[in-house]
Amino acid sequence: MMSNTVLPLLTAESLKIQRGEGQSAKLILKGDAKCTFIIETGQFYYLTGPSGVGKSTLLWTLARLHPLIAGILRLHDIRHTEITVARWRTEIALLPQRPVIMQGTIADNLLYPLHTFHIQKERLKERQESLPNVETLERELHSVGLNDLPLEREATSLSGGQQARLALIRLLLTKPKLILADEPTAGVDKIAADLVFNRLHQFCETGGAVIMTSHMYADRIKNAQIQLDGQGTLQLIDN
C-alpha cells in the first residue's frame, strides 16, 4: 500500500559547518543533534542570531556553495551525495545580499540562466516549455513594482534597489523549491524593500519556500525561527 506521506522539501541532518580554516576556523555548527532541522513546502523561515554568529555561511553551505563538513542535507527523501550540484543548486537557490548584474539589457539579464546553463535548458526541455516571452517577463516585473522599465533598457543603469528586485525576478524565473535569501532588502530604500519582502510571501503562497535573513524586518517575525545561537548549535521555533 502506498504511503500518501508528504516528505519535508529539506531536511539537514546534524550539520557540522565551519567558517575559515586552521586556527583562524570559527565552528558555525557542530554536526549533534540540536544541528538538525526540517523546511517544509509553502513555509517562510527567518533565519535569526547574533552579528557574525554565521547565518550567510549556513545558507550558502545549504546551497552547496559552500562545504558540508558532516551531516546529511536531504532534498525530499534525496540524499544531498546523490544528486549534482548543478541540478541541487536549480530546486535550491541562493539570493544574495549583492546580486550580479551583468552589462545587457533587463532582458538579457532576465533571460541569461534560463539560456545558458545546460541544466536548466534541460529543466524546460523535460517540462515541455520555452523561453518566457515579452509578456511574461513584463508580469514578473509588474510584480515587484518594475513595469515602467522597458527591457531593452541597459540593466548596469538601475538602481541598487531596482537591480535588487531584477535579481529576484531572474532567480524567480528558474523555477526553484527553495529560495535562500542572505540579507535581500539590505542597502535598498523602504518601499523596494517591501516589494522584495512581499514578493517572496507571494512565492511562499504558490507553492516555494524561503529562508531569509534581514535586519529590517526583525520586528515582523511571525513565522518560524532558525535560531543560531553561537554555541554550534541552533534551534527551530514555530510561531
Second form
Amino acid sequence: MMSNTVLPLLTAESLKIQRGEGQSAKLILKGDAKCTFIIETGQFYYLTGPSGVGKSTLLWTLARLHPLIAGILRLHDIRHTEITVARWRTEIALLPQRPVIMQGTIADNLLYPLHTFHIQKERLKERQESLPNVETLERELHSVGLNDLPLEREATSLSGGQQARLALIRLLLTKPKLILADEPTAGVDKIAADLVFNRLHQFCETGGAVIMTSHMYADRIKNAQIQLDGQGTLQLIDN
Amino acid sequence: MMTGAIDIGWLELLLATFFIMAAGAVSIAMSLGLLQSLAIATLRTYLQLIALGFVLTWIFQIYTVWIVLGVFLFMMLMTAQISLKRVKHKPPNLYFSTLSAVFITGIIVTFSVTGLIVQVEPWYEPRYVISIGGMVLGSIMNGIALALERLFDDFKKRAAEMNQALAFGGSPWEASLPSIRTAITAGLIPTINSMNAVGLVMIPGMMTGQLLAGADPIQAAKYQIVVMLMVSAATALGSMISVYFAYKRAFDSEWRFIF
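Next, report the structure of the form predicted together with the partner chain; the form predicted on its own has already been given.
Entire complex below, previous chain first.
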C-alpha cells in the first residue's frame, strides 16, 4: 500500500455540477476531461472566476453538501461513494462564507463540533486524543490574534472579524485534511482578514491544504489557481 | 348512574342563536367585518353537530365492529389531513408519515383507555370508542399541527446552523435536534397549561356534560382525570412521533438539507 504522502489528497475527475433545477438550472461544470483537477497536501489553492460562475457551489460539492451529478471524487485514492458522508465532511471541511456562531461562550463554540457530533467524537478516539484543554484553546485563539478574549465571554457579542477567526479555529480543532474556505474574509476588516489568511497558510505548511475563494489576496497566491471559466470547464494553473 | 339531562326542544335551540345575533349586532356597530364569518360559523355549528348527532345515533344502533372501526379510520384520515393543513411551510410528502403518527398514537391511546381503564364490553362499544377516540384524535391534531408548524419554522430560521452542523459531519438528527426539542415543547405546552388550570378556572367540557346528565361529581371527576391524562398522552405521543417521522423530509439521502 502506498503512503498518503505520494497519493494526491483529493482528485476530482470529470465533475458535472449544476445549480438550481428545471428552467433556471445553470451548468457549472459539464463533466468532461476539462473538469478534472488534483489537490495536493501542503498546497494553497485559489479558486477564481467571474462572480456568479459557481465557485461556492464547487466548494459545497467538494464537501458533498451539493449534489454531484456525474464524476468521481477521491480522497487518498478512495472513491467518495466508499466513504460515509459524515467522515468525508470531517476530512474535507467547508468553512462557510458567514461564520455560524452559537449561543454560548467562546469555549462552548470552540468545543461545539467535538462535543456535539458522533463522527467527531469517533475521530477523537481514533486519534487517541481527548477534548482540547484550556491551554490549547488559548494558544489557538492567540494564533489568530484573539489574545485578550476570555474563554467565558459570550461569543455572539463578538465583532464580525472576531467571529470569522473564531469559526476558523473551531474548524481547525476538528483536524480536517483540506479546508474549503468560501470567502472567509468577506466583510472582515483588513487586519482580521490578514490573520485569517496567515492562519490558513500556516495550516497548509503543517500538513493541511486549502482551497479558497476570495476577492482579496489574488496577488499573493503564488502556488496554484483553479480557474472556473463560466463555460462549464475549469483550468488548474500550477506555478 | 345517569338520569339523563333535560332535553332541549328545537325551538329552544333556535333561541340560543339570539345570543350570537347580539354579537353580530356588535360587529356591525363597531364595523369589525365579522358578521359573515360569524354567520357561517354559527350555521356550521348547527349543521355539523346535528349531523354528528344523527351519525352517532346510527352508529350506536348498528353496533357492529366494522362500522365502528370504519368510522374510527375515517376520523384518523381526517385528523392527519386537517393537522397538516394547519402547517404553512412544509416539505412535500408529509401525509403518510403524519398519518402513521396519527394511527400509532390514536390506536394506542384510545384502546388503552377503553380496554384497560374503562374496560368496556364489548371492546368496540361505539358509545365509548367513538367519543373517547374523538377526544384523543382532537388532541393529537392540535399537538401535531403545533409541533410540525414549529419544527419547519425553526428549520427555516436555523438554516445556516443546520448546514454548518452537516458540514461538521453531523447527521440530520444531530442537525435537527435543537428544532426537534423546540417543536415537541411547543406541542406540549398548551396541554401542560390546561392540566395545571383544570378545575380551578373552569369545569372542563366533558365533566360539565356528565354533571348535566346527572352523574355523581366524584365519578365525573374520575372520568375527567382519565380524559385529561389521555389527552395529554395523545398530544405528547402524537407530536413526538410526527416530528420524528417528519424531520427527515428536510434532508436527502446524502445528508443534505433540502428544505
